[in-house]
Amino acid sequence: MKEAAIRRLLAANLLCVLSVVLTAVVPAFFWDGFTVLGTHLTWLCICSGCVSTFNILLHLVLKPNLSPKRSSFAHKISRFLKCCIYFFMSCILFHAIIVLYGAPLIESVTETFLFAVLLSTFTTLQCLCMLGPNIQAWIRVFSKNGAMSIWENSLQITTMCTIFGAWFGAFPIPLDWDRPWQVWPVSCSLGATFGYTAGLIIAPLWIHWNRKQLTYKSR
């Protein structure tokens, strides 16, 4: 495995981490009173939008898993529309799962849906950028030894860290500490964000550490 490919992955992931950090810092210069906790719903919208835009542009530039076959303009439009539908369906699915795990069904619908959008941005959007609207490819990547590149290994690690981060973030909510970050869905969204950024950093380090053991099947 070439070290250059791992360094390229590390650089791309660090840029993604930077994009998350900037969503918490830059808006404060233009919006009086903006804080991640105080204006959390606004931050969720900003973070989801900025991270989505940045990741799409980054994958268009790097093209880590782009098929060598040229496709027609109509095929590209169809692919784009399918990706939009998949992303929206992912938001709905995450929203339903979050409610099943105990989130309010009627109250805080906006908060729950924005949290679902954030989760979709950190997980589903990555899959769409790298694998496209191909469910079979998604199943392959997230199966045992299914990754065919370091980018797919990074996708596995980042996605799992995001989900676990969101799950662990729910633990402080029922405690009677009466802290501002215990308000729904602050701790969960922060947990997902920390899990996402941690996964971005851990992935290239883990791949570098295990590079001699990693072998990828040809497509």
The other form holds:
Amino acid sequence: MKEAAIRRLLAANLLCVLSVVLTAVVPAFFWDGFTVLGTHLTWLCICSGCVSTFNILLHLVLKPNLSPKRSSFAHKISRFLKCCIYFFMSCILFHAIIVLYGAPLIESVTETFLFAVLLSTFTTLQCLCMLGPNIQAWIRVFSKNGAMSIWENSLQITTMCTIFGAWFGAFPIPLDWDRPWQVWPVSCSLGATFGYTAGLIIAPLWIHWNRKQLTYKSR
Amino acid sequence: MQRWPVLLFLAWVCLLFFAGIGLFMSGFLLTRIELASSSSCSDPLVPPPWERQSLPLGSCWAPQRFSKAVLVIIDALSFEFARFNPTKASPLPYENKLSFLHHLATSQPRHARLYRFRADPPTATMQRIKGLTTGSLPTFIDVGSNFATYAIQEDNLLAQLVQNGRRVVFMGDDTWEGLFPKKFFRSYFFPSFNVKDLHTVDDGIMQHLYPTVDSGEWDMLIAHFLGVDHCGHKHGPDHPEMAKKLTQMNEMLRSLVDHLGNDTLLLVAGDHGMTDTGDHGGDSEKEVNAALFVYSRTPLFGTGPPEEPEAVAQVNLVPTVALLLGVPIPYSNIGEVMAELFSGDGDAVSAALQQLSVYHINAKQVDRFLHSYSLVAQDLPAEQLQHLQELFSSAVEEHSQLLAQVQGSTLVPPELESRLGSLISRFQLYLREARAVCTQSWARFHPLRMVGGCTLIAASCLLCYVASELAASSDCFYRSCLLYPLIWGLVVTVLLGLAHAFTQEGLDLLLMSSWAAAASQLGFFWHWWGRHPKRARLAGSQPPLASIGLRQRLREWLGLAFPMGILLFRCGAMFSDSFVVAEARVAPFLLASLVMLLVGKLHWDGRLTVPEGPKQQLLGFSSYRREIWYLLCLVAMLLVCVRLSGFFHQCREEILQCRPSLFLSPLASLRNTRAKNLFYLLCVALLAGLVYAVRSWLRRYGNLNSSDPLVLFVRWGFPLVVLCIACYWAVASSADDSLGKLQELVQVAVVAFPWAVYGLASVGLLLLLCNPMTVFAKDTRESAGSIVTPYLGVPGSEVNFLHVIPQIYKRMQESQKSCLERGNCRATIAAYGLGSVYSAALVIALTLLGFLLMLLHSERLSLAFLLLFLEAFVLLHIHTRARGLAGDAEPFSVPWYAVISWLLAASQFFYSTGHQPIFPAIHWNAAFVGFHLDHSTKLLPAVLVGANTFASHILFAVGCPLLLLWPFVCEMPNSQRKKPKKESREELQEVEEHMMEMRLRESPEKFSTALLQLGLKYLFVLGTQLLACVCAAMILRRHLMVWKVFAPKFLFESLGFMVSSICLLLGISLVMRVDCAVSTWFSQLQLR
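Structure of the form predicted in complex with the partner chain (previous: the form predicted alone):
Time for the whole complex; same chain goes first.
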């Protein structure tokens, strides 16, 4: 059972990685002059859009967290609206944190905001898909021994890897190498993306190595 | 409580660090003193009158040979680039490119010659330009009259030319603009900073060079090409671009020679060479090996060129050019004339006579310089100077004899020639030895000393860490870890002193102190190691315990990893010039990350959530404690503070698009009156707000009730200080011309108000030292009644106190409660503010210091200071909360993350108070707050400027003990909140809870250990940063940016370390002083 679940997780995560890779490669065929570095803002939009739709689709198909009780249509709508509001709020929050960390306040607002959207896509959206707009569950998942399934474990790992990737992405900015990827926010968004993909790949492996130690509490 | 051992231990550790810094500095920083005197035409150095008569018009000291000169400086023109080897079949990209020079030298051997041009380290362009014009050996710090500008203050070739009415035209590298402001007749500067740009400077020069040469409106033309150097930095020498660049230079020289007249001397020189990677700055063979090429249309040399090109020192160019152009040699020149250029067309004897006369002038000038230098500074060894003096006087004596004989024509040519030759070689010997002596003391790194200093600092860091771990655990800590090492150090000092006394050598204080420091460190580690195996054996006898210990230790290490990781990043950032340049953004980034990580870790550990009850566990939900919102608000506030403090930044020239903050300029420079008034009002209002905040804090903890002089000072003196500062700002920022008649009054006020602030602040600090108790005791007992009845022991004994204090506390609590509840008071003492007596003293001291430092900064930086206080306050609260939430931590030890965040905030505010670790960014105005442009001593302005520069270091270091005290101070609100929840047994608990800082007095041993531990941790973190700087400076001493980035950073960091450590000692001793006062207070209470 567990092995099968891990394999399912691996497949899902690899598909996610593939979607990220495709966003960097495919648009170049349709649109002349598209590069991740050159037309970074476009790429940011495409990447967040694709990854979010892909994730939503994936979760609709796989349904890793089967809710025991069936809910009404109105309930679903309210859940969906709540999710949208949460996502928007997380974008704003990420934007604020990024600015507090030293990003320019007035110049390049678009860049900063799109970067925040990307971060939200990689982190908040996953949480929303997996756990729904349920803050208590979020709090539980992001603490030690809080994960209750391999999916939640994977969520922990990808989220942390994304955040750390973005954090490390800020390191090369002051260097005087004059590379195009040192411009704000290219290095950070690339860092976040690499962190995310790394997290997606690491998560199943890590769970596989530690499958003996991982015992999940039942709900 | 052991007060003296703690202070002594910390002072000893500080001294160890100082010894390390001193040793490193003596090996790394080459210093020299600049002399202000300059040569002039009428100096009595000039040759005897019979030669003087033959001097043509417009010549000084020696007859002018050329009326014009063109100096082409090709930056980083290594000798390898300039030499031409026709036999080479497949030359490298940089070889055999300057074919035109070779062509000139072979076709006209008496007109042109190539030399090896030996540059003196440091081989950075600015230092080389200084060397090429002053004829001296510029070191990193040329101690001159003015630090604020890079302009050359010493006598130099350009100054001499201008002084003698020559027109100097310059084109090229704009470094010269800063070095020689307003010296040029005409100038075309091009930006030199962008190393990636190979062509702007060269093309710009080429555009102006030939028209300028043809116009003839110049006497000296200097063209400084940068393309070769930039090409080296960008691509390295072994690159096709370099071939292109050198070919371009070759063509440039070819057409330049066509434009020259017969009376013009052409010099083509490289200021330094380059390494295989294209860098320079150090003293390796490739870096110092530059090229010099001399050419003129009239014959220059009496003989043909030697086989192998001769090597000449770079400084030799200065006297040569000066005398060839007929101007005096610059005062501080230590170069030797290139005599073969003076031989002229005549026969051998007249050529030798001519050479002799220039040598004579040169030697006299060098002797004069050495004499005046030795009067000012002692860094040239006396016995060598003595030896030089003897050489000089004997040569001069022989010279005058010889001249007399020549005049009497008693000598025949062969003998005359040989005597002339020997005399010339004696002068040469003198000049070379003089230069060698100077070089030895000014232009050499001492690698051994650098490594030694580095090792000392590293060992001191290790010692701090070990001691901070050890202090808590061991019993006879001071004896084995302080006394014995000190004895070791003293023994070594005495031995070295004796050795010196026996060998009669000069006593080098620095070396001796470093040996002593090393010995005492060895002593410490020896004793520590001696105790170590015992512990291990003890642990070994109980295997299960050991394994638990191991696991615990592993967990501890993991816990340490996160604050230490941040520290590691910070230290790593010191090794890259870009990160040092951007440190103003690095420190806040790391601080924010540290705090966020702290919160994240607390969350991960589940500390922020309410412990799960059975019901919640079923649902799988968790909810936050209520304190979490408080903590999150604090973190948000900290982040906002950190971000806002970024608005007060100063710029470095390395960041091109940077604009310095508007807040740095004084209010007086604002044109807009309304904005000025608004800013003024804002500053004053915030200042008043600070006083209000401090007073309300003190009032809240009951420290403002007593009628002691200190409390009175806080009540009335603080507003007075603010008033004085406000008046000073008003007077200083008012426009000068608008006041008219009141001018004199203003002059007085500008001096009087700062002095009033100085006076008031020092009165406050004195009061604080004399009686730091801010406790109001209300004695309501009857005369006969004693507070604590069961006490009959000998009053004053330490054991007694230990027992008494808690009792007094309980009594106070009870009395308060009974007063409230029953309305009748029993006989007790009520002491207000005893629970925060330590912090209150520190807060008062910090506020006073803050006022003083604000006065030294420009008005609007007071906003930054308020942010500083706010951020420190928020940090303390976060620390307290995090500690409360983490639970299990030992209350008497301050965790590493707190110390590291405190120090990160200190370095963040170094930048946010408008400073940068470069010399032009120092706020020199601070020296004149309260003084009218005159200082009798140098000490006072140094103190003022130092206090201004290291303001945040001072404040944070003095406030460091607050990290220990604050959790105790903040106990009270916690317990009050808990009160309604817990129903039973709260009586007893609450009495315990209200102890606050008196908890520290309950266990004086632990208190003193905790202070020592805190100090050691602080010194460890500071020392690690310093170590990173030192290592960066040592390892990267060949780096392009070493003199611009790393060396100033190292200087500022080490000065900051000294200031911080001294202030830390002061802060801790203030706490001890309060502790003394509390002890006496209790003993008096008991006696009553």
